[in-house]
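In structure tokens, one chain follows: the form predicted on its own.
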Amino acid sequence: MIPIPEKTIERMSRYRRVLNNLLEEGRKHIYSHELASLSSGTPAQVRRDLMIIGHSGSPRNGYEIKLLRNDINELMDDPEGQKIALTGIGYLGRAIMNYFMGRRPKLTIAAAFDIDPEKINRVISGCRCYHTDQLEEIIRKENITIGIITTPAAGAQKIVDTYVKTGIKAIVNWAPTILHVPEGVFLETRDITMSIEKAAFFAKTNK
């Protein structure tokens, strides 16, 4: 397969959350200009996005939603599926755990890690929870492939090199903090501080 670009990947994934929302909304057809302009992009864009899986719409009814949202999913899924580990079941952890219950059949997380006793060895949000000194262990027994990171900055990269020596290859890291991870390990880092902020300054110079 030819390399995607990680902003294709995002688009395809904001594509395949609009798709899948239309047809619960018993939508059939969709233009290049509607997905575009439901998804924050342009008409030229999404075409040349979707000619990467093979897709061009016809002038009369655009896109079939259904077999367009299946087109991509055959690109974005692993067929045998993926597990996760989460590490930090706090508020943010909790959050993402519940979000992904049931949402992504293809997408699991398969475990859940923390330090505190209260969580431990507990089913939350129908994920088995276990203390971190287990991560090794579960990671391994698990076939776990992606791992996620809700902790705070102090243990945030102990976590990332457990993951990397268990062969995990891609990490989400949500700890307000800069990881290092070696090459051949896909790294995101999402900061929640920065995006508030960066909106706070568009929020005062746009008075």
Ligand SMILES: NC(=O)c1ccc[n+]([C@@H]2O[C@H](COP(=O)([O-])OP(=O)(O)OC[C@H]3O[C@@H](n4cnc5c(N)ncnc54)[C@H](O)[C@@H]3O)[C@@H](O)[C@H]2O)c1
Second form
Protein chains: 2
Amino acid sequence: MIPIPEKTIERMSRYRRVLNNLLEEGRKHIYSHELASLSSGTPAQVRRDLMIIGHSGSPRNGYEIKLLRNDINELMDDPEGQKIALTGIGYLGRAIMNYFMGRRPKLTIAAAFDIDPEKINRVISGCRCYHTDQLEEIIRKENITIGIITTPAAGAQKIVDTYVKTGIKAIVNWAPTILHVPEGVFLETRDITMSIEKAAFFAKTNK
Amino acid sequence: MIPIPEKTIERMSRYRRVLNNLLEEGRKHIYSHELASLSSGTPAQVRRDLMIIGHSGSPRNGYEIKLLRNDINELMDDPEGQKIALTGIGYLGRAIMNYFMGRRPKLTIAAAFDIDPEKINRVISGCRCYHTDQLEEIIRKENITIGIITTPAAGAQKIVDTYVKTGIKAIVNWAPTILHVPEGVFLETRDITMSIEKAAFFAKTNK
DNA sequence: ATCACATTGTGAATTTATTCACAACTATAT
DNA sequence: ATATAGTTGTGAATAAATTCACAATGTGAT
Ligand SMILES: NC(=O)c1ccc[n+]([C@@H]2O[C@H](COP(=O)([O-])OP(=O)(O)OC[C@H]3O[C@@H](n4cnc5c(N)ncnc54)[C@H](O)[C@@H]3O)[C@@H](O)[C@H]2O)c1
Ligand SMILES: NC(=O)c1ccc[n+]([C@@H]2O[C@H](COP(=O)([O-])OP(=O)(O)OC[C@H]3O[C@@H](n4cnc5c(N)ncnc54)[C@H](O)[C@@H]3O)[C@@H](O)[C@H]2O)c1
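So the form predicted on its own is up there; where is the form predicted together with the named molecule?
Now the full complex is given, and it begins with the chain already shown.
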């Protein structure tokens, strides 16, 4: 079986969000052009993506929202659930914790870490907070497989190293620094600046 | 002149960050393969990007960091500066305000807006905070051209509409909802979930 | 039953992005 | 002077992503 392109995976997240909203509104079916416009894509792209994940609809009614959502769940979710560790309980860390809380049943932030004594041994957004000294212990105990970094740049590489040591295979990093991971570990460094600078470039070019 | 691809613009943000770090360390020159590894790319990609923006280096010494950084500045920055409005001074809004503060001299968050009386008429991270009632007035007065949204989904469309009305041409939205803008306005909706779900998919697939 | 029709599914075409591969170059050592 | 080594700049090749375009399809109206 050919692997599913990363771009398609990203769009699946978007589609799922839209579909969940529609389900709440009680909608039953959707056409490719509707899903496209609700997720800022094109109809052909939507159909191609659904073809890739092997979902089919009906020419007359389009796609059955519930079935499609379930297929996306099946594709994206681990049936046993996946746990996330987040290190750095500052503004950004808390924004992510709040936002994620309860949003994806199969994907939960199971533990958060910091060095600030004010923040440890509390429960924030339903998530237990520990001192970073306990990273290894808790990650192994809780069987956590995904790591997020929202600390300042200075401590980030050390945290990545600990994540990797515990067997974490996928990391999302928000600290503004280059991090290194061994082959086979997924690392994505995100930067809000990039999206703002892209917008700024557009504003400048079209002013 | 052919337009510069969006992907190249994104990478320029990354390159600039790396170059600024290197300048602080006192480095003078850099080769394409070094810049590539520091920004998680390939040497050919780097050279192609620099070719696209019309920067050239020397076969022996590579690229002169300062000159390259300046060329990126020239490409990306508006010489007169650009101002940003941010609406929604919560955890996420503050994370962005803190992070952006002083980072890009030519691109500043000039005003923040909220509806919570606790937050308005203060200065947070060097940025003045106003009630959303004053959006139009302040945006026009300050000549703001870029808008960020970090409010809950509910109020977001109304804020976009106000942004558009004041002539803002580029918007970055973090509220988890579909927003509509007229033709010619750049809108990018970002979602942290997407990056985490992508990482989770990788962790699941490679476990 | 049959028709009309808007939509799906998909091979092919196109566009966009990336990588290859190598001639041209340049600072340095000899 | 000249050779050398390691890099740049870029046309061409390749790969990846997107869009086109249309036959096949299923549904409701008649
Ligand atoms: N990439 C982006 O787009 C982006 C956007 C916003 C913020 N950031 C970065 O994310 C980080 C967090 O931002 P913030 O606004 O939440 O900052 P913050 O100061 O509010 O929070 C940082 C938190 O990390 C904790 N911390 C510091 N060192 C630590 C360590 N070694 N181990 C564990 N915890 C540690 C602090 O105690 C604090 O709670 C900063 O590095 C910031 O520059 C990045
Ligand atoms: N897209 C993502 O990846 C992502 C990540 C985190 C948070 N979020 C979303 O971003 C938003 C903010 O998150 P947060 O953690 O900062 O939440 P928060 O509750 O800390 O902050 C929200 C702020 O918006 C203000 N607000 C509410 N309604 C407003 C309105 N109509 N006009 C102006 N201000 C208003 C509130 O007073 C508050 O200060 C939420 O919608 C959240 O779901 C999105």
